[in-house]
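One chain comes next, on its own, written out as C-alpha cells in the form predicted on its own.
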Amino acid sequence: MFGLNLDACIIDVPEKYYSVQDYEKGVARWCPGCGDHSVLSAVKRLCKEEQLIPEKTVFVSGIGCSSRFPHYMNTYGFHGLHGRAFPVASGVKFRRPDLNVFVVTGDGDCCSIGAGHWIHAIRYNINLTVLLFDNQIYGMTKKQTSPTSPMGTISNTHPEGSVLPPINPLQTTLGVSNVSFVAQTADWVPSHLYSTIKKAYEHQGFSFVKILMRCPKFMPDIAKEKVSDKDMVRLLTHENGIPLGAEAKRFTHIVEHDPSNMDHARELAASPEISYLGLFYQNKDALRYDLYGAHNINYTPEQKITAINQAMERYVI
C-alpha cells in the first residue's frame, strides 16, 4: 500500500440537486416580448446555479406587471400591496436571516407610492436582492405616466405629453445615506443581466438592482432606440465590478469605472442621454440594522417572556 487516504477521495453529494424545472410555476402572463421573461429566467438560473432551496427562497411583491413575478416561482412568495414591498421583505429577513429574500418591483410601485419605503429600506440595508423592474410606463393599467417617464411621454394621463421631468432611480439610490450597492443592467443582455443579479445576491446588504426594460407594447420606441443605437448604451468595466462575457463585444464603449468611486457613480447615473451598464457603487463595510436586531433571533419562548416583562418593568410606577 502507498498510504492512500481514502477519506480524500470522497465527493460531498447533496441530498437533493434542483434543476431549473424545479423552480418553474405556472405560464407567465407578460405580453409576448416583454423584458420580464429575461429576468425570469436569469433568476432561475441564479437559483439552480446557488442551489437555493426552495422552501428557503421567499419573492416579494407589490403590485404592477414585475410583481406578478412570485406567482411564477416554485418558492415562497408574498404579492403584497401597491408600493409595500420593502416593508414586508425587511420584516421577513429581519425575524428570518436563514432565507433568500429576493424584491421584485416596478418603476410605479417602488418609485410612486413606495417611495417613502424605498428610501429607508436603502438606508437600513438589510440583506435583500431587490431587482427594479423600470419600463418607464404604468402596463398593468394599461398606459400611465410612471415617476420614471422621460418628459413629453404621451400617455393616458398625459394625452399631450408629460410635463415634469422624471426620477432617476440611480441618482436617488446613490444619494441616501448607508447604501452599499447600486448597478444597473438590461433585459436584452442576458450574460449580464445574470452577471449583475448574481453579483447582487452575493452582496450582504441591500442590493439594488435597476434593469433597464422593454415595454413592446406601450413603449416600444424607447426599447428599440437603447437596443439599436450603440451609443446610448455603454459597459461598465473594473475588476470589482460586473464580469463581461461575450456580449462585451456587441457594444462600442466601454468604461472603466471602480466602483467604490461614490462620486463618479453619481457622475455617471446623472448621465440624462446615455445608460450605463454595470456596478456603480459598492460597499461592504456598510452598516446593517438587520444584524443589528438579530440578538434576541433564537430566544426560546421563556427568554422572550422573560425580556418582554423586563421591558415593561421599566414603565412601573
The other form holds:
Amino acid sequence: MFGLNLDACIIDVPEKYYSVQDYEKGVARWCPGCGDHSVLSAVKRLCKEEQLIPEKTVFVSGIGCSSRFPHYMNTYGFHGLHGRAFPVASGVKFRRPDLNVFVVTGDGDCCSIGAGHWIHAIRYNINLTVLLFDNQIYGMTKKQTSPTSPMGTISNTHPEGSVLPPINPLQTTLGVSNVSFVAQTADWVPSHLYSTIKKAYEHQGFSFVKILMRCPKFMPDIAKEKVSDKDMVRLLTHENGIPLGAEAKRFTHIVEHDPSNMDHARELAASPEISYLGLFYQNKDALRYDLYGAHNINYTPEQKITAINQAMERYVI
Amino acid sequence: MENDSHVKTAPQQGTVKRKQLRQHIVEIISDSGEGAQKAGQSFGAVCAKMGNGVWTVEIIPADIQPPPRTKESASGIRIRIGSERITNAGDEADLVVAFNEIAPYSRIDQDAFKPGTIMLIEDYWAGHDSSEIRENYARAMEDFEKRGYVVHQIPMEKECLKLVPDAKKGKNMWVLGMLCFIYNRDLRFAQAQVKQAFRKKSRAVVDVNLQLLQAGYEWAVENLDLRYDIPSIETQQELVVMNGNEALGFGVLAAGIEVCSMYPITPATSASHHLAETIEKAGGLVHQAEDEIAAIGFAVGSSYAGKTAVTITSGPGIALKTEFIGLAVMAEVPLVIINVQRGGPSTGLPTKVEQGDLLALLYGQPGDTPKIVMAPSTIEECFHFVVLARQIAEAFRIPVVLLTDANLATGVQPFPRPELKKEWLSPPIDQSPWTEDLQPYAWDKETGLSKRPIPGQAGGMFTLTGLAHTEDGKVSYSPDQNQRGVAMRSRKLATFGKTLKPPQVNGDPSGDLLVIGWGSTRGAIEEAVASAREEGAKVSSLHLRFVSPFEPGLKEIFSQFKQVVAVEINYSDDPDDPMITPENRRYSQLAWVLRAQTLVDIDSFSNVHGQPLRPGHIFNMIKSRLQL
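Next, report the structure of the form predicted in complex with the partner chain; the form predicted on its own has already been given.
Every chain and every other molecule in the complex is listed next, the one we just looked at coming first.
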C-alpha cells in the first residue's frame, strides 16, 4: 500500500519493559547491614537499565553467604558447589552466547577452595561478569579465617589471630596471562558500585570486580575503619575508567590511573594498606575462549552426519 | 592343539596342503618404535577383510621412550583370528614374531606363551658385534627351547637390508608379508593396507614398503614350512574396525553431543583424542579443563544450559568428580559420564584392566545418589551405548554412567558400520515459553519424572540448587519435603527399570551353574561357557548391560541354577585365605550388589591381575566347580 514495504519499516520495539520488581524474587535473608544487600540492589538496577531479558540471564554462584544471591533474582540461577562457580558458568556460556552470565562468589569460594578454577577462568577470558564479594571472613560457617583475612584476624580457627599474610585478589588476577578486566569497588558507595558493575557488564570478556564488603556480624571493626578512614580508601579516575558520581566528594584522595597501564595497575594493587576503588585494568583485545566455543554452533543434522561419516571412512576395512 | 606338526615337504605355493585352524593367536613384539603395532593392525585388518573374526590388543610399554633391548621397551600387538566372530584376546599365544630375544620375556612374565608356542625370532643378534649380546641371545634360545617353544630363527635384518638401508624401518612390513604367507592371506588386501598405513607418506615410502611386504612373503614361500588356513565366511556388510575408545568417540558424535569436557588421564584420554580430530567438523568441541573437577563442572554447566555434555575419565578422575556427580543427581541435570576403568585404588595400575569402580559409581557419593549405570560389553556397544546414554539422561533428567575398561579401550574388533540416524542426534534446545505455573520439579507421583526448564525459556526461571528443595525449586529443610525429594529421585530408577526386559541367558535357562558377568569380560565368559558345554557341563552365562538399575527378573533366572558365580576383574577374598570366614568374606563388586538385591548366595570368581580374564581360566573354574 502506498508503495511502502511494511516488512522493511518494522521498528524493533521491545515487547515488554522490565521494572526493578520484575527481577526481584523473595526476601534476601542476609544479616541486616550486610554489604550483600547493596550489591543486590545495584545488580537489579543494572538489569533494569540494560533491560536484560530475565530468561536470558543466568546467575551462577558457589557456596557461602554471597552465593545465595541467585535465589533472590527472578532470572535463571545456578547455586552449585563450593568453589566451582567458574567451571559451571564457563560451561553455561560456552555454547550459549545468547545468555548473559554472571558469577557471584565470595573470598572463600573464589580465593580458597576455588582458586585453581579462578586462575584458569581469568585465562579463558570467557564473557562473564564476575562479582567477588570480599568480606575477608567466612560468614556462613560462622567466622573462620578467610584467605583474604588480614594477618592477626581473630577467628574460630585462629583464636590467637591468623598467622599468615592474606592473598591479594587484585594482584593475583592482574598476574594471570590473558587478564582482560579488573576493578574494585565497595558496598557503601552505591553509585560507584553500580557504575563499576555496569562497566564490567559492558566489557566483553572475563570482567572481575572485587567488592569490598562489610560483615557487621563477624568483622565489624574492619568495616567501620574502611568506611570512615579517608586515607585508607581512595578513588581512581580516568576517562576510560569508572565514571565518578556525587560520592566523589566524600573522598579526600582521587588518583589518576590509566586502565591500559598494567604496571601502574599492579603497583596500586600491591598497596598493603590503601584500597583503591576504580578500574585497574582493561584490555578489550584479549583472546576470548567463548568465541572459539561458539564458532560452530547450530550445525544442521545433515552437516553433522556428513562429517561423522567422513571421519568413519578411515575406519572402514 | 592346532600347532603341533608341520608339513615338511618342499614348499610350493598353492600346492602344499595347509593345516586348517579354527582360530589362532599371533603376537608381534619388538622394541618400542619398530612398528610391530602397525604390522599387527594391518594383519588384523587383512584378516577382517577376508571375513575372519578378529580381536587385536596392543602391548604398550609404560614409558614413552624406554631404553632399547629391555623388557620395559617391549611393544607389540596380539592378533587373535578365527573362523567365527572373536570376542576376546584369548589364552596363550600360538605364534609369536619377536624382533629381539629380550622382548619375549616381558610376555613370559604375563604368562602369554605355552609349550608349543611357535616363535619366529630375528637372528641378527646371533652374529652381533657385541659378545655380550651374542651370548645373551644364545642363552635365550636355549631357554626358549627348554620352555617348549618351537623356535625358528629368521634373518629379518639381512633380508630387509637388501631393500632398505635401515632395517628398523621396514622390518614390520616384511614380517607382515611373512605372516600373509603363513596364514594364506590375500596379498592384494595386504597391499591395500600398506597403502592405507602410509597414506601420509611419499610415494617412494609406499613403494618400498610394498616391496618389503612382497619380499617377506616370498622369503616365507621358499624357507618356511608353516602353512595355515583359517576358513572364513565372507561378509557383504561394510565393516569398521576400531578400538573401544574410538567407538566411544564416534558414539559421542553420533549422539549429537556437542561438548566433551575432559582432563587427560590414562586409559581414557585417547577417546578424546579421536573425538578432537572430528568433533569440530561435526559442530562440537572438546574442552580440556584445568582439572577433573572443572571438567565435570563445565559439562554440568553446558548440560544445564541445554547442551547435554559428556565427560570422559578414569578412576582417579571419578574420585575427584564425586561432588559434581552428587549435584547432577540432586539437581537432576542430564549428563553422560564415561569411566574407562583402570586398576585401583588410588593411581593403581594406570594402563591395566580392572572393573573396580562399580561400587564407587553406585554408592561413591555422600547421601543417596541414584543414577543409571550401563556397561558396554563389546566394541560395538561402546558406540551404541553412548547414543542411548544421552537419550536416557535427557528423558529421565539424570546422569548416566558408562563403565568400560582398559580392555575395551585398547581392544580392536570389526563390527558392521553403523548407519547414522538423525534421530540419534540431540534435538535443538527447547526455547519455547515454559508452561505457566508448571514447577521446575513437578515430580510425577508415580514415576518421579518431571520436565526441566532450560535457560532461555520464558517463564521457566528458577534457581538450581544442590540444597534440598521442593517442587518449586526452593530450598527447604522440611522433613517431609526432603523425604519426598529423595524418594522421587530414587523412583526414577524404578521407572527406568520398567522399560527394561529380562536379560537373555546364554545357554540353557536352567542348569548346574550360572556365570554372571558385566562389561568387557563377556567374550571370555561366553567362550569358556561354550567350551564347557561342549564337554557336557550344564553351565550357562548371563551378561548384565545395566547395573543400576538391574534388568528385571534376575532372581527368577538365578533360581533355575544350583550355583551362581559372578566373574569379574576386581578384588574378592579367597574363602581359603587366613582370617577369612563366610561371615567376613568380602565379595567381588557385582556379587556384593546382587547378593544384597536378590538374597541369592552368589559366589565370586575374580582377580586383580590387571589382565583381561582368559577364557581358559574361566573354563577351568567351571570344570572344578562342577567337578568335571
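Not measured: the values here are computed from a predicted model. Rigid core (definition): largest C-alpha set, two forms, superposition within 1.5 Å. Residue numbers count along the first chain shown, from 1.
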* Asked: Does the C-alpha of V20 move 2 Å or more between the two forms once the rigid core is lined up?
  -> no
